[in-house]
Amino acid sequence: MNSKRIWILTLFPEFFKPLLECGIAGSALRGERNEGTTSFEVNCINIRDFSTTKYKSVDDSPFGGGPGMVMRADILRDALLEGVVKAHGYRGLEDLRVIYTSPRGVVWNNKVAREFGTKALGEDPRDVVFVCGRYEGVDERFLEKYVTEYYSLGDYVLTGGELAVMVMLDSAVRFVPGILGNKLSSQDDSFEDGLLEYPQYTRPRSFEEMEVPAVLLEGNHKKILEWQRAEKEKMTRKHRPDLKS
């Protein structure tokens, strides 16, 4: 089984303690997943812990003018190499992939989740760094020279990079090869081939008048897939036509 440590730099440590605790996720990045192929270690990093001002003040105006604070990339450039690379037996950044979530990135879809997930988080042998930005961003001098990597979530913009992190983690981490219980699971699920996923019904069989759809009580294997992929047309049609395209 291979060992994935995850370092997240953040000014706030406690955004992720409920995804470390919660659900299929949580127990996964907890390394208590036994039966994947990796088991995980995630790690935060106070930003703050490195800072030497009176006020553990991690920002600074920007030069030129402008709106907002920017963090620091003397702060970051520690917390880095003193929090990580060297506290934590690392030959150098050669064994470290370091992530910035950022609108100049990769945008993050179902492809990208898939290849960070079976890649970064599974097949590559470097473990993984995460950067949360705050305030206006990050000196350009700290991505320049540290970072090997950039995602965006879409063209919105957050507070911070905490959320984001989250999302990245929580969709990529499903497709570490027994992740999952059911290794199908992913495969069926919205967006694998372009396509919506198709409704999906329990008990009760009938619920306020409307009834579970016939074909799917009757037990005919092949019929019940015809109406699985006839369903997953209709639904994309009808709420993202976008995906066809």
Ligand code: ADE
The other form holds:
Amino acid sequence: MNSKRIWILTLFPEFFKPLLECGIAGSALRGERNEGTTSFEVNCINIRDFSTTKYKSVDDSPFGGGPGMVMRADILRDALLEGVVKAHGYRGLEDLRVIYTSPRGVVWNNKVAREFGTKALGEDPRDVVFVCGRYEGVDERFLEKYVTEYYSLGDYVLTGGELAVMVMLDSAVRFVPGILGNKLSSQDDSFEDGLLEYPQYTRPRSFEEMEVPAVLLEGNHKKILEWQRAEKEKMTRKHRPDLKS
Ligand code: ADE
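The form predicted alone done, now the form predicted in complex with adenine:
Now the full complex is given, and it begins with the chain already shown.
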């Protein structure tokens, strides 16, 4: 089994508790889904611990003026090099992918998530570092020197990278072989074939005068598959016609 350590440089480690403590992604990222091909360990590093200023500040005002504050390159570098590389036995930056989430990045979607899940969280021998920006941004010199790749959730601005990192981890870990197990295959999920998922039903059979589609109760597997395929088309046409274009 591969083992993958994920480091998150953040000013708000507590943001990540719900992701790491709850649900399937949580147990996978805690290294508890042992049927998988990769065992994970996620560690948050508080950027503030690497501040050298009296009041533990991590940012300063931008040269050239303008609103807000910019995260300092030297403090981020120390968090990366001292807090990750030196403290945890890496040979150097060649052992790590350093990821920054930002509107300038590759836009995240199911295809990118699958690629990231199978490569960055799977077969790539390098471990992964996420850098979560806050405030108005990060000194460009840190990004230029240390960041190897950028991802964006979409064309809007978050107040920090934490939510983006959680979305990336949650949606990518599903593609690590063995993580979802046989029962919870990602193959039937929305987007896998460019279509939305078919609708699902459970008990009771009758709910407010609405019945479960009869084909699902008849036990004809071939007919059920045909129905599911047709429903995927129908759902996509109704809710996301743009996916079909
Ligand atoms: N940080 C700020 N905005 C972001 C976005 N759209 N995607 C990822 N990270 C971000």
